[in-house]
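Only one chain is given next, in structure tokens, and it is the form predicted on its own.
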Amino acid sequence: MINKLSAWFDERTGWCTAWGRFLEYSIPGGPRWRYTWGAMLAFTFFLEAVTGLLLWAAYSPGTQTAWESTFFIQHELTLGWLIRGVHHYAAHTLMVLLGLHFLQLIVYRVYLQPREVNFWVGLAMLQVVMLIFLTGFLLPWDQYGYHGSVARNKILGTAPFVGQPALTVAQGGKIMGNQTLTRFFALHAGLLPAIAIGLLVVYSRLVFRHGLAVGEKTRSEPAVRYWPDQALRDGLACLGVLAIVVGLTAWVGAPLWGPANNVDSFGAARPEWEFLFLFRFLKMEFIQKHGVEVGAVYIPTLIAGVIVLMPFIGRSRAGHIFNLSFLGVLLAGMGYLSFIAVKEDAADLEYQAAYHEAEREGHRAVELASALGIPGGGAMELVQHDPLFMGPKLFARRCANCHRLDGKNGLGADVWKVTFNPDHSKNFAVDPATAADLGGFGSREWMLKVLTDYDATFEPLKNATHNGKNVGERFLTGDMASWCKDNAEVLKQPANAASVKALVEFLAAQSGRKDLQPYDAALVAAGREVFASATLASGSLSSACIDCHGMHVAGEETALSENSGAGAPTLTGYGGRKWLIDFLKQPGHADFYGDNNAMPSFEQSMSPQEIELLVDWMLGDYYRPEASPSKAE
């Protein structure tokens, strides 16, 4: 029955006969492992095509849908992580296999007559696959893909005569957006694969026409049909490829960074590792001096021209040696530049900080989208309203010039003073703070430290200068500093520990902060008395807090003290959300430091939403999964 069906089908299509001829194909000298490249390439391309079609079913190109649909594929769709991971790593594998196969063609001189066209078609396939690879890099519309594509598009724009028009057509306008995504998607999933398939068909046809290129010694050995020995080798090689791709997917996974943000700079932008050499090449002093187009267009075109001519150059033994030498130098240069790029990035503290920040943002975006869902405005709306996503960035941008947070810039990195060496390498020196470290600001520990160790808390102020004059000294020698110095001994007496604790508890209770609750009511009441009377369990303070600071106790109708304009900040709600927001807007207001203020106002330089996000982050008031730490990270 099966034979009859096969005969019926073969009579009408001829496919069974063609398949039989393929299996009977004679291999000079018998099966070899080095003959498996073609099978591995075809198999990897097949993986790309199948997983690409599956991804296509769930992907949606658009600035408000690309990251979101990629997130859905990666984290919500059943086996989506596997499909995307296989697609991602199969693309890298295809690039490597094509490169090695191309190298094999040159080393074994498989470009000599009559296989020149085979060589050129293979070269064209390599270019098309590179374009498929590069256009796919943008499609997740995440930070890494977006900013990497921006850099590549700028390079494209440097091409003489056609650069800018080609860039405009590719992007669909002057800047990258929806049109860019839809055009790149059409190229990546439609036009370029169709061209690659066409080239693959032509290449296969040429291989069958001319047969395998083998040496005289191999040609003298008996030929062996393809089935089963070479087929077994091909099958095992393809399984090896599959194992590597699936292994990388399970071990590392396909990356998804935070959603693309075209407003902020992205210091971690780098090309994929296959193109790191070009990235470093374009940074060379020679290229910088003569223009990027020299390194991105003229020199690559010259190299490509030599490679295209290799079938003619390699006809003689000397020409073949030249080809091998040229290829060796080229590969050595690419390897060296890639190594230098990795080495420099490893030593570049700014890049390392930017990379880790990008990782943090990507993790947070996924965490929020998984827990809260993605709103109608897209993932950017989600993360831009998240204090933990935005707060560290705002602190680093607006506050870290003077303050530190636990010694860092809010993003977990030191604040550096960067200088450049003659070879453009960087020197990093930690830039000292000029204002107090705000780690734990407003907490009980912070208040206790201010009371008992004022000098250490505000020591960075000694570095604060403006127009060459020290502006922090007045805080280190001012009324509060003198008060702390005068009362240091009595505040640190063990007999007064309970009184000091009560005072701190009273101040903490005024903030109303969620992260400081619950408050000890008895301690709060006792602390109120210390605040107003300066009386401790053993002795008394030189003056009461109400003598300088304004205070309207929460829940009471009348103010405990009114000292607005005295140059000492009012402590009503001290360290709480409203107090911090008002303080950031106008630190020089009479309720805060008045004429003593040395801190810039952020009312004009930051939006109300940015100030609230910064404050909420500092207070630890943001979404966190259960069992995560409660303090600002």
Contents of the next structure:
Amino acid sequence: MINKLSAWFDERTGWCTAWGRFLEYSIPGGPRWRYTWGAMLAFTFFLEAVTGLLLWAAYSPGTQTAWESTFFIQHELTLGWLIRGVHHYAAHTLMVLLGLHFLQLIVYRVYLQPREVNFWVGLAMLQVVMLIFLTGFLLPWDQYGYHGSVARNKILGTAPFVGQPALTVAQGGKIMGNQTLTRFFALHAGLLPAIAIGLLVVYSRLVFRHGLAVGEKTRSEPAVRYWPDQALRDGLACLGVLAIVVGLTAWVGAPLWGPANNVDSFGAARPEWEFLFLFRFLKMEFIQKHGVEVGAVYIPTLIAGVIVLMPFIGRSRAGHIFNLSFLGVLLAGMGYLSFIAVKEDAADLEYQAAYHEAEREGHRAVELASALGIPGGGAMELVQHDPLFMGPKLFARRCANCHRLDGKNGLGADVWKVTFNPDHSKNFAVDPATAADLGGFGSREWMLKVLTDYDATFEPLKNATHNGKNVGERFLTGDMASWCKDNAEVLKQPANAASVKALVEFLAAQSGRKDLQPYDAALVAAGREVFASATLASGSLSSACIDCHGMHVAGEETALSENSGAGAPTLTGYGGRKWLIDFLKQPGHADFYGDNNAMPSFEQSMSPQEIELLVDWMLGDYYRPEASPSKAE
Amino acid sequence: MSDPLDAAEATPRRGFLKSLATLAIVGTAVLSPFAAGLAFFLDPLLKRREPFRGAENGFLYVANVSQLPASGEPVHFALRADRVDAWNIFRNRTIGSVYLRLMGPGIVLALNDICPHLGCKIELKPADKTFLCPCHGAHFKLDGEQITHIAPRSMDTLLVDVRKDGGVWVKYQEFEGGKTQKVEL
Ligand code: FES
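Mind giving me the form predicted in complex with the partner chain, seeing as the form predicted on its own was just shown?
So here's everything in the complex, that chain up top.
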């Protein structure tokens, strides 16, 4: 019955016969592991096609939808992380397999007559796959994809004559944007795969036409059918590929960095590891002399030219040796360049810091998108309004020239003085702070530290200079410093611990900060007494806080005290949102440091929104995920 | 038999014309989508679309001279305008950024912070008094002149207009990367 059916079908299509012929295909010398390469390549390509089509069904090219839909695939859709991960790692696998395949072809001289055309078709396929690979990395529109593509596209632009027009067409304009994504997507998922499949058809026809390339010795051995021995090996090899790809997906996962930001510098920009050698190559001394296009276009074209001619060169024994040495030098060079690129990055503290910052931003973007959802304006709108995303960056850029945050620059890195050596390596000297460390600013601990350890808190100010003159000393010798010195003993007396605690509570309460709540009302009231009267449980302070500082407790009709105007900051709302914003805008205002001030005003150099983001971050006012056992990824 | 096909075969001249006409017809049918498609695809070369709107004769307000230190230390500023990206317009967005330096009373130097090598954003290294690109390490003096030759040219200067009220206006432009000459994009 089955036979009859298949006979009927075969008569009309010829498929069964063809399938039979394929299975009967005899392999000279019997099955080999070495022969599984074609199957692995085809399988990896197949994986890319399947996962690619699935991703296509969920992805949306556009500057406000690309990162967003990729995020949705990765973190929300059922098994999205798996599909995307497999697509990502199979792409790398495909590059590696293709590269190794070409190595085999050259080492075993498979390109010899009559297989020259196979070799060229294969090379063309390699090029197309490489383009699919490169266009694909832009599509998530994340920091890595975006900044990698900026440089890559500009490389294309350096090609003589056609470079810039080709770049403009590929990008859909002079700069990258919506049209770049739509075009790269059309190339990545449509045109280039169509070409690759066309080439694959031609290639496999040629392979079948010429048969497997085997040496004389193998040819003399008995041939064995493809089915089942070689098929089994092929199947196992493919399963191996699948295991590796799924393994990498499960353990590492496809990366999704923060949404592309074309405004700030991105110090962690690097190409995918396969192309790291090219990145380092462009830094070479002689490339510098001859121009980017020499390193990025001419030399690669020359190398490609030699490889294209290899089937002819390799005809003679000497030619084969030339081919092998050429390849050896090429590989050694690539390996060496990749190695030093990694080594240099490992020694570059700024690169490391930029990398960690990129990771931090990526995590925060995903955290926000997961918890709050992405507004119509896209993920950039989301992160640019987030104090925790923006605050540390602003601190590092604006404040860390002088201040530190727990000894660091706000992003967890040291602040360095960077200098350069003639060989372009960098020296890093940790730059001493010239203003207070703002770690824990406004907290109860902070208040206590200022009161009882004023010198240590403001010690960095002794390094503060402006136009060669010291401008910080006055803080260390001023009224507050002497007051702290005079009262140090009283304040530290165990009998006065409660009074001091109360004063601290009163001061901390002025900010009204949410993250310090609840305030102890009884303590606040007691602290208010100390603030106004200078009387402690045992003894009293040399002068009361109100003697110098202005204070108007929130909700009360009359002020407790007016500002003395002698550079003692008003403590009304001290450390709170409004106080900090006003302070950042004009630290030299009479309500703050007055003539004593040494801090620049940020009224003009930061936008109101930037100041608010910085302040909200310092005050801990931003979205935090519920302190639940952190859900995996 | 007088089958028309046979007749055509019989007179070689008519047969030739017929083949020619067929080729023309099929060719037109098959190639016309490609011709239109080519124009569609090459649109970015055929039409110039301004990347942003809101400049006054090409100049954008950046800062006030009073914000620039007399020491000549460069200060980084973002430029804001309405970014146009294909079908989108983003109001009041950062469209680029520049370093401004006070060179003398009322004289301001503006440097685009896009690296003339391959387009990364150049960073200021105050301790070393230089600019450094974090990508391939192109290194520049504070006036934009290159120290290493990784980039094919020095940093790109931009036209500056310092107005009476101290407003510093800059003509924001971007240039092709990787080229010795400064070619506007
Ligand atoms: S992009 Fe600046 S050095 Fe390469």
